[in-house]
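Next up: just one chain, as structure tokens, the form predicted alone.
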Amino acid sequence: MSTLDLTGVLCPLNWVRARLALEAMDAGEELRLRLDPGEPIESVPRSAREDGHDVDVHGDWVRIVKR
């Protein structure tokens, strides 16, 4: 399991960041990324929905596992 904390970090570079991440992974493999409220943790885990990975949001933290 990875954790990247994007607290901060501007839309859409967060997903730029996160994407980055998940390109490193082996599909199975779980990223946890912390967000802003606001846009940041809606257009994060709707990106990584749209590219088809499982996707858990809890609070400021959202659960990737990639497929």
Contents of the next structure:
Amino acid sequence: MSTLDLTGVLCPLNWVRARLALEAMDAGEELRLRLDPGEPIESVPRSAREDGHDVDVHGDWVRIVKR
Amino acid sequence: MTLTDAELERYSRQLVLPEWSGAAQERLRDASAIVVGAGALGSPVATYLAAAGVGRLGIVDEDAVELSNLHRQPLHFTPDIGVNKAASAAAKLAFLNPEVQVEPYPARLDERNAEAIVMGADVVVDCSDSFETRYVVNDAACAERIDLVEAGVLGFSGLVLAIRPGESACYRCSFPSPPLAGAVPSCREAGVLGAMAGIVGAIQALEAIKLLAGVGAPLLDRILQLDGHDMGQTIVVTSRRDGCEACARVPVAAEAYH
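Shown: the form predicted alone; wanted: the form predicted in complex with the partner chain:
Shown next: the complete complex, the earlier chain at its head.
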């Protein structure tokens, strides 16, 4: 499991960083992101779902299981 | 990932594309492109290739900027009149993206130097303005087995064809001989609108990026014809021609090395 603290990182750069981290992982591996409220926590999970990953949101943390 | 923070930010809007990836961005960064001509097509082509992060760009043009070029060649500005176009383009591209290495070639590409200029490149983008040069560029790219994006623009009409020598039709397969002298007016005689050249050049740049990054479906064996009057688009399917002087022997020659 990897963790990325993306607080203070604006859209879309937060999703860029998450995406590159996912790219380096194997399918089934888990990535945890910490995101700012507002646009980041609303937008990044949606982008991850659109890319086909399994996504859970818990407060300001997002858990992504790579497709 | 070996992309720097600055690169992530610079390319963030393409890195978020579903079709794109860090690996695609690195392929661009590690790639080398030759742009033949820094004029109406070469301006948008070189701009978009540099902006997208193609690592090394060679710009070939022996001409100097003229006042009458400026309406269609947006890499050159009024104070550049008299300056070599390759040098003028390289100066702007260095401001646009200092991460990219730009090499100006203030020379006319011809039979004697063509293969030496394109050698080692991953893609050649032909932005020249004469049929003679187009055949020379095509033959050199085929001989060196380098991907090529051909294009032409005249008046309100434009044409684009991507070429993977030995696999898809080359320019000479599709157009075995140049038009008869006088049948097609030169740019100088016929005129061209800058915006039309910009559209065609932008398509050329997109095709080169697709070939380099390995994304999308390039215009291989398909000639795109555009009509700027009504924005009509036609795809003409083409194919390799037996006995083509430029590319017929390419696969045989390549196999001989193995």
